[in-house]
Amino acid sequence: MSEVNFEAIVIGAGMSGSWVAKELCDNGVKTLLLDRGPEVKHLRDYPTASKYPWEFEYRGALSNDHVKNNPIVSECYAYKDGATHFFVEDDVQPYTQRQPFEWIKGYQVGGKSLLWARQTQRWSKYDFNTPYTNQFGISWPIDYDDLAPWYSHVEKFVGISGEKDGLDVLPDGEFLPAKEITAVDKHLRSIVKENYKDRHVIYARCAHLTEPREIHRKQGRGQCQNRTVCERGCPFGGYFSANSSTIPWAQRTGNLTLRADAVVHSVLYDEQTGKANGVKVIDANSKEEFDYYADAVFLNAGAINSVAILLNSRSSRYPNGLGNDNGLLGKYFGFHNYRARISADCPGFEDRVMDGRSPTNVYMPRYVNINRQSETFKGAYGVAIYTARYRKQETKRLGQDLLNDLLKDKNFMPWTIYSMMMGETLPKEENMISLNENKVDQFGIPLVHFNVGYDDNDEKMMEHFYQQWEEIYDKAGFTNIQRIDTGQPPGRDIHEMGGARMGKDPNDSVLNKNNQLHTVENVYVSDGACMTSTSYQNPSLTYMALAARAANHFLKSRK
């Protein structure tokens, strides 16, 4: 292949993208990897990993100045001294918006595989039938046996660290041995078990390697360390990234170019054989222009911004986007309800304290809605469970006088527990993104435009969810009971979903049931975009078996 020409091109190098160079270079096809950001490459580009705290001018915290210049993406859980680098601040990459709307973006290649929770969780056949049996968007083209040897699959070679729970709504995966649950987590699951017969607490399953298996050990990965800073990269591997596995495993099989820095400004088609050719793209720095071609045409550059490339990718046939013959492109976009918390003390347990960390914690999955719309809002909802004891703050103290009073069962606070609503949010026409033709950015390309907002249903999915944990705590003996609505648009909980949604009718979707666009074969949308309904979950483990099962029919269909 020349320096241009290429079998597929894949848009986007974090956590779904990666795996389509995987598949694709496992079989011999020659791909190009794109990436806007610039490289990380495992190892030598984690510049923070082993700092200490008090390396750090604010011990890991942010200054008032950065975080007033930041004030979206300083909310992120792991914006923190330490990580900034793999976040893009507020102002490189602006936006437009009707309803208030927070993108928090990490553009690097890597992208936020660096930076993700690791909370892993399979759909089941009732996520998949929610549209349905709840009645509102459309039906998914694909059900849950069409993704669950994808999902085994992606679980094999990631390292899911998981318990065997035999739950319909959370089927089971390929999973590491589990790490501990503290002594509050097994009380509340002995309580939930004993009360409710359709309720589960169960240990929430991550992907971090408790327990190394010869196909990580084949990656160069190692055992995760509890070390709990996994956003500033982790040297050992310990943890799912792209950086750490599907990259470098790509690029041994010597298929594999990437290419960082490189802003795809869209998706190029040829009229005569009604097919994508290639892409245009911008160079991040000298913001020269380059044409690269290819057979097939893979989006994976999050759902933001895989719609916002085939919107600017126009031509006679497609005036407004590539395969946006019914108007659709955009719309139905998704996110996940975060806003619901609920907190309490937790009495009874001082003779108990937090020996070590670890990365995961517990949860609950969905139980309303399963079969039937049971309540009053339509849907489900998961809750991911936190419970710790932390240590009082000294810092009077110095010395033998600090280590004597640190060890004394005084300087510890209660046990506390703090329960988050993981809510399904409703696919709808008006929740949607688009292009903002009178500002663009500094490459030219238009504004992202945002109108995405909540709805009298997500009010009523909060209520159900406070009612219902006000009354599992008090069962459990826990005082102090607080509702906490965090009142945060759209957009901090990071899982863009929709925009090009998947279906089986031309005219109410973009994608058919292998992510390839209705009236342009070649070209795949295999990340978030793609996605019919939001369910509940986490959602990266869905994507990365979406990516993996769309780059294993394009290899399909080559034979």
Contents of the next structure:
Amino acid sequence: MSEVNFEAIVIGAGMSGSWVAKELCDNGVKTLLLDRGPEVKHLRDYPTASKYPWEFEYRGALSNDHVKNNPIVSECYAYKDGATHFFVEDDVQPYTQRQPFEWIKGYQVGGKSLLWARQTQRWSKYDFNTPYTNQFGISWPIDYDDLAPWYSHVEKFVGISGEKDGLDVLPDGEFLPAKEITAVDKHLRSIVKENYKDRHVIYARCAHLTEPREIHRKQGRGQCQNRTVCERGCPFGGYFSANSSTIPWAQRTGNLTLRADAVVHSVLYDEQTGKANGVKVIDANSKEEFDYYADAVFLNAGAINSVAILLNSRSSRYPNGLGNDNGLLGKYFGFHNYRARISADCPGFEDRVMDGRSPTNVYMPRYVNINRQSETFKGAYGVAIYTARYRKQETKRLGQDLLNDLLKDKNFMPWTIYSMMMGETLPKEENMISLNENKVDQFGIPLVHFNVGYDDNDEKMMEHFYQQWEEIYDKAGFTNIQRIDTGQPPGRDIHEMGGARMGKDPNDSVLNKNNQLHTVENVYVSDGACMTSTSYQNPSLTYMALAARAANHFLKSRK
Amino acid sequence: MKRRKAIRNIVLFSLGTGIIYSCKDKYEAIKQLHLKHLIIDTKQLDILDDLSRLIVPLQNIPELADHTALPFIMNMVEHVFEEKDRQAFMKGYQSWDQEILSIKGRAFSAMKIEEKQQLLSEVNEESLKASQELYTVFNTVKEKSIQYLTTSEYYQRKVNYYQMAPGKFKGDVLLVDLKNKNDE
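Okay, that one was the form predicted on its own. Can I see the form predicted together with its partner chain too?
Following is the full complex, with the preceding chain placed first.
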């Protein structure tokens, strides 16, 4: 194997790409893993991981100049002092848009696996089936049973904390013990159980090691310490990241070549064989161009970049982008609607508090539009539920009196609850990303152009959520109920998906059931770009399962 | 001659761009901030220092690493505040002494401690008829002094029982048990 020839090339060393690399390397495939960002080595490259809160100059705030220069990424909940170095500043890779879209980027080896919310709910048969049965999308070429073993495969390795809930709307997985939930969580769970047969408040499954198994110790990872500063990188490996888990695992096989600072320009296509034969790469620092060659190419650069790379992979056979005979590449781009929130106070638990910090919360899986469309809107939503009780600071007085109040104070604020709708958005041809042929980035690659927006269905879903949750809060005895519409544009959910959707029919989809381009079988797309519909769950677990499945399809096809 | 001109230029530069520092070391930490937006002289720094020490007397906590919040306040206003809020704060401290003189007939800097405390009580109760900018200064100094204390290592460790890696999370604890545990 020369320095430029490999058996497989994986573009993107993040959540899904690292899984492809791990599966291939475990099975003896000489693999080149490319990432456009710099290397981030577990432990070595977490410069802020062990900084105390008082060691930050602005005590957690960002400077005004920083926010002004980065209005998009600054809106991300995890973009905090101590984690900004894992995000891409706004001017580094600009884009154009017809409607506001917030593209939050994390370019480094490990990608956004360092920054994710670590929520890992499986999709159910309803999530795969209802787009077709409820007539708002094409049929997925796979169903839950196809993916279930891969969910298990991934979960065992990643380490998922959860409870066996026995719900068909949210299948159980391979779980480590759950963390504790709060007094208000328990109350809400019992109220919901008493009043609704179809609704369940459950512990939100998350990728944290609550009780590491042998497989996790082999990765060099330890138990989650509830630090809740995960976005800085975890020195314990307490949550799953590509950096702490899949990448070093793949490296230990001796089959992985990791190349950081490698911006992929395009996939190379051999007109004679009708297959891809490599990738064209631009060094992020020197701007030098390199070609690498392989038997198969896996696109795992994140939904937007994977689609952009394919669109930019032009040849006489594919003048509109690799595998884009039907012109659908970039279309049916999706996201999650996170605009709607509802908050309240929770009286009646004044004698209860939390001790410590939890990296997860509770959750309500979908409860409408399950077997048929029962509401005025299409699609489903789940709800992330956060309850907390914080210390109260008495700050009314002045001088020594104020100081005494601050130092002796052990009072607490009332319990509060904050619930967020996680809404499915409908696959639509007009929600699309494309290349801006008139503007290029610093590498001479056309900028991405977004035309992605909400629609009336999203508004109807939000109204349903508000009404239902006002009722639930009311039954629970909560007060001061407030509807919140953040008004945020698509993208801030950081659940971009679609654009190269899977399907049964090459005429209405880009990928087949194995994540291969319909017409170029040695090109796999197994990140968010492949999604046929969005459902409502945090998608990373599904991306990882699809990536592992696609990699193993390639392995099987070689035998 | 050249030396005299050079000194004059330094003074003019200082006047135009930032702080005029006295030879005292009292404000060395602020000098090290190299403030670009906030223009302030030593007399105004003295007023803000007074305000900070009277509103939240950090100097009374021997265990604190720093007994003044003033450098933190200035740094936050300089770098974290939006331009309009920064301007309001600057206008407020630049006119503070004069405004108090016109309201009370005595400049703040000329007041005895008891008088200053009385005045600040009126501001705290919002009973003093004064400009919005004066209230901006008071509220900023109070809020940022409290923030400086409550995010300090001393407060986080001794009052908030902060642990970087707490290990377990207990979601449902009796308040009385938590208090007993923390008092141990």
